[in-house]
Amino acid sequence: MSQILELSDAKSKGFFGRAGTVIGRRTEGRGIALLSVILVIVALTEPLVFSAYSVTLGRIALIGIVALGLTAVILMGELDLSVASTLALSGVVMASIPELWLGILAALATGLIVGLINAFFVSVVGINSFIATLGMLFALRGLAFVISDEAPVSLVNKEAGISFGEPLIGPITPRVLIFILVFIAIQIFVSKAQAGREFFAVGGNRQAARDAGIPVTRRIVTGFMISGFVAALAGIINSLERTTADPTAGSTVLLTAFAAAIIGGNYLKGGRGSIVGTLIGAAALGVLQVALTISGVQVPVQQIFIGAILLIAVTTDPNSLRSVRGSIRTLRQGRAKNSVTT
């Protein structure tokens, strides 16, 4: 009934009313709106961003890869703060092994093991995912420093790293191609595979999911292993392109990846979200970061912009707005009762 009233009200407002309702009802609505605003502003102020599309696509890909892995965890109402440290540790592990392909396999295995450990603490031990992955964030970063002896580790096969960064077709580099493949794989998984669709049920109502026979623990393990694997993949890509693994790498990735997922309409409490929305959020932040970089804005200031956008995205979430309206309504009713009583 409320949906019918919303649609009829939007129709009475004309085109903009209908557009606002559609955007508000879509999971990706805020991401689409923000991307549109950023594209218009950037086109007017820094049009060079669109001609330097290879740089822009590369930035979107790095943000997006980590954000896509995070989305698998967020859909179930969990958090993974360890992705940045997983990225750094995986890169160090890969660079520390002389044989490149063996190093890549070891790095990917590292990501899977990190995800498995996170899932164990969350689903078996029962520790809140924020606390569990926060602890892993510090532990993995420390481990990366120990393995690297607190110094960047150069790849033995630098030629392979240099060739990895070269374009394949037009502006499409291996980084962008891997990002596209990761997006397709996770999108198919959460939309077509039964296990992926059950992520939404686990995030929406965990007890109801258990009552329905969904293996909740197994799904949480799968989600965290996806997040760890994808973060490790980002670490491999980053280290290959730089031909060096830095134990401090990924320090700005966590905030940006989370911002991309939340801007894309993924609900932090789980049960609602979209892989496409995460893609849109990554595109918006990637374009913004490249524009700010071209404008000469320093990285710390860029983080201020991203933090502000994240706050706007969270506070404009429909559920948050409904809660605020409910609180205001309750406050007014309380005041009205008090005035009648007096």
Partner chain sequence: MTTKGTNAETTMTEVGATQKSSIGVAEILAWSSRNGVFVFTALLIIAALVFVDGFASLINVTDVFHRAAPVGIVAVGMTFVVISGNYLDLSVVAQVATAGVILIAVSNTHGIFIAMVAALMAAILFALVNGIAVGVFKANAVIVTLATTFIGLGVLRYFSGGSIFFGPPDGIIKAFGMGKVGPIPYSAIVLLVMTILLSILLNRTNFGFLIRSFGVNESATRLGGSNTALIVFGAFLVTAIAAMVAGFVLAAFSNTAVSNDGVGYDFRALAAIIVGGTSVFGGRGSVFRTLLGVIFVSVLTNILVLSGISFGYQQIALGALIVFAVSLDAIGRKVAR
Contents of the next structure:
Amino acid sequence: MSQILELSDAKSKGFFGRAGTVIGRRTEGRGIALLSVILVIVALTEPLVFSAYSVTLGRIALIGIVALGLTAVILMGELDLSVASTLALSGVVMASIPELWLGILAALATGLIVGLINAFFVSVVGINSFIATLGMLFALRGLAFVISDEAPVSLVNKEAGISFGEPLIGPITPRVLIFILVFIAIQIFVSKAQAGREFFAVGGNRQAARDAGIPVTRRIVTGFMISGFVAALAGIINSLERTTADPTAGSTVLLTAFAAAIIGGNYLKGGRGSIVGTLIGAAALGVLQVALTISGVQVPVQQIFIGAILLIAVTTDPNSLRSVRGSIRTLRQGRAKNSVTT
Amino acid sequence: MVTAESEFGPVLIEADAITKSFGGAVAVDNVSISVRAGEIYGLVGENGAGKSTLMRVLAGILSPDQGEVRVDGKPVQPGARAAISAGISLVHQELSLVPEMTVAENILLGSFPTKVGFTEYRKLRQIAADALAEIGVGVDLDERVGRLSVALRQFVEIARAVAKKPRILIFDEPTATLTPAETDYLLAMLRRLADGGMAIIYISHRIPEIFSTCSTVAILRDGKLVRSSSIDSLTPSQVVDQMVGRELGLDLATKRTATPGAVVLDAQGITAPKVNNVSVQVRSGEIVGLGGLVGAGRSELVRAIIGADDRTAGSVTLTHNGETITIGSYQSAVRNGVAYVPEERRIDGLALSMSVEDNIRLPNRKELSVAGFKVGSKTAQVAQLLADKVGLRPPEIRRDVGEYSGGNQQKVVLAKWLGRRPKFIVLDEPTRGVDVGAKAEIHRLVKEIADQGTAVLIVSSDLPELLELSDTIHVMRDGHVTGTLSKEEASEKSVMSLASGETIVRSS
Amino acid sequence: MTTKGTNAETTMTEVGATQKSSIGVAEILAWSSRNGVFVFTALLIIAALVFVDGFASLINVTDVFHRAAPVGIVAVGMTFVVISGNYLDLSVVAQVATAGVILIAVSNTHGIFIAMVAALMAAILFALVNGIAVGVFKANAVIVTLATTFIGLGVLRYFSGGSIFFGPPDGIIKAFGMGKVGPIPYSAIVLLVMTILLSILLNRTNFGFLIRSFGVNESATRLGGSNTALIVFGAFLVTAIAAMVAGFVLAAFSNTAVSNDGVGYDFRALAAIIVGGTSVFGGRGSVFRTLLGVIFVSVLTNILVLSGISFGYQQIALGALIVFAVSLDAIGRKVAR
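Show the same protein again, this time as the form predicted together with the partner chain rather than the form predicted alone.
In what comes next, the whole complex appears, and the chain from above leads the way.
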């Protein structure tokens, strides 16, 4: 056993070589790039964003919390479009129950049940998660309308809502605190817990995961329940702070949360990505949104920005770029075939 | 490394009269083997001889129709888990790894050591490190598997099997993708593991490896065990003879005598993933064969030639009636008379839930339409004609292709290209999974195509087929052409030797 | 898509001959997911005639047609994207609104011809962005069209300022919107014509054939020598043009247009397509079936409205319908295998 075969190609390259290896392992590149660009531009044009950091933090928290839940599902190569309605529904559920604590519990339970239903259709029935959760997106929106009687529901305990919006320490409002806790919990789950780590296997090579004895269906259920639970949490926070629950809430959050998760380096095909990446993506989009708002940019233009970032994010992952290179090559060589020699 | 049988310990694993068939085709036919502790048991046979099926029965992935597997004389319950707990471990192909997880995590995939649901990373890394140390491979435990070379991934697979503390370790062609140095290392490792008391079953195509490493060799042919004996009692050429075994059923009646015409396809310096600077020429009316082992880079070569996959270097031209055209994209290749019968016909060749007619229509749609509108009568007529020509049975062009057997499906693939009167056709494993009758018909068709002046390039792992059809055979190994054989020089042995690296004949 | 069986020996030995099981669950499920819409639509209409007061009234029938037409036009177009295996085009929400706003706003200032050309340009632009992102960059169609929905709506709201545009009270647009043949409004006739045209496009042309072939097997279609990026673009273009026509019809009906006119069209069109029996797994489906699906969904919605059931319940019903219809398809496929 004295002879050790050193076949690894990532060895003995000195500091830069090793740094390169470490960077190559990470998936957050695009997120960091976007965040840096946005930070530099904002610092030069709208430094107010940094002094109003409590607003910025609050915005990041709202985007980030939904995006974190989504990441759990995306890591397994699935999608959960229903988060937007889950957010609205759980808010409405909470607001319609007079006792606040009961309401919060009921709202969280709603999120978990939604996740369970989504997972049932995806992993047991075998429907594509885009379609299953799209159907749920509309059905749950309908349910939110039914419960709320198609109008925003005011919170019974308005004082609780108002005090919920107050900072605890410095700029840390309960919303930001919850966001940080959710981040830590999911980060630990995905990087340390066995079930969380196995999300990567389920997304990266589902057949191999099955062969290795990983309970794939159970992991998918867990993932959708996380995303449902977290979306419900976001719905509760949103409704508490506004002291009303709006059955139409959530559709912009859906877009922004997807943009945050995807720009953060989470591959839609699954198996690759990170919670930290999602955090970076959420930070980038949060800063951007606040900066745009402060600069007086209209809401529609903000939507264009976020939509464009999502479009760029989803078209610039390595797989997409590879197929584009192939296409360009095809075009070029298609022209070359005209060079007929006799 | 030849040792007398008495040196080995007791029999660890026995396969008793195993029979396994798939939908009527017998893959393994009444095979019995037994392997002792400390023994390296070689298993050889051509592609499709039933080696992999037998191994998957041993590993509990497949359950046998008849017979049983015993470890220490006790029958093993069905199922992969039971096999693992009985101490049987199979080294999978590299595709059973999760590319985005680390080396350590892959080694223990599905069996992470945990404490209240949390992974104990220290323990996990320790077990993984031990497994890697046992096979003597140094690789960064935290590296993502997707960033490793193919060879390293193979070693990670081995570490994964070793981490289960097996007593019986099964290798299914582990060296197919390794370089000679890596192969030597792997073989030394096998001996070390065997010396530690493990029973090892080693499947390979490469005869020299078997002779340098194994103490016993079993030869499978057409699902049957032809011979099992101590390696001393055999010579390499005897093994090859027994593997091939069959009477060389060359169909002399249809043997082609046509003399090849001008060069139609000229591919120079083709370089692509798994293909290293290969040049191929095919003449009008000539059938050029590409021989070699699975993974030698033949499919990659032909796909790079026709533009179905990207090539990093090389040029391809097609000459017809004195006009030379450069082939770039796959679309331009098809437009200029190239046809491709892919290896995975159910994935790449056919739309299974569409009709025979629709499948034939796909490449011929422009000719079967006016201003983009389908001409129904003409389409049906041409499809019927082509279906009849290739001998589709039953010749019902409205039926879904998926309802037909493998042989008939392949005829549909041929039919769709024949309609284009290709100048150059590539056939990759044209008769894999095809019954004997359909195989003969496909051979007849290929010869007919060539006789009509088409340049034919054929990839086949079926040696008799390659020999029967080809006018010239290039044999590939590790992305290179290791030799070129004329029809007279070509024999199963000469192709096999070049393919397995027993001898290397450099062609000029 | 990533784990295709590549083991040579499995492929070799498991390719059996024709496999036909006797009539069982698989057949029943497959049959009902394919043909259920015929039976259910008929049953639904009969039930409505018998039990729902006012369903058969002339005013109500015209109303059903008016409401069904724009959704139906979107649905018959979007059927192409679904059959090509790209799930759906969410951005029809933005496309319908864009076409309507451009039609009214531009024809007020530059005349109807310029307005229609401008709307066509916008439709082509949508198709180009969606088609390139999905066809060339191979990005997920749901996410891409979610992004283009927001971009499109953002641009539209920016330029329109979210205000409502009114057409001239005596213009050709209004005349078209109010026009009827008996109880049937012109918009329903447009739907019928679109159905016939797109049916011909799907079933009789090489383009339609490639859409179906691509939906069944992308790789085989590419290796058959076709440009798959163009196929994807084509599917999105058909959808975009249909969405444009739907936007025209919708704007003409009320003679007004506003940037959130298209809300809910993505979802109702998808419901109609899926209920019609077009498979979200790609390859199988027809435009005519989508028309039946539109009738089913419209009659169902009408019954709910007439019965005084609120909007929320209607949404729940349609969402459940989608999931149910796809489940039937998925289970049918599973059992058949």
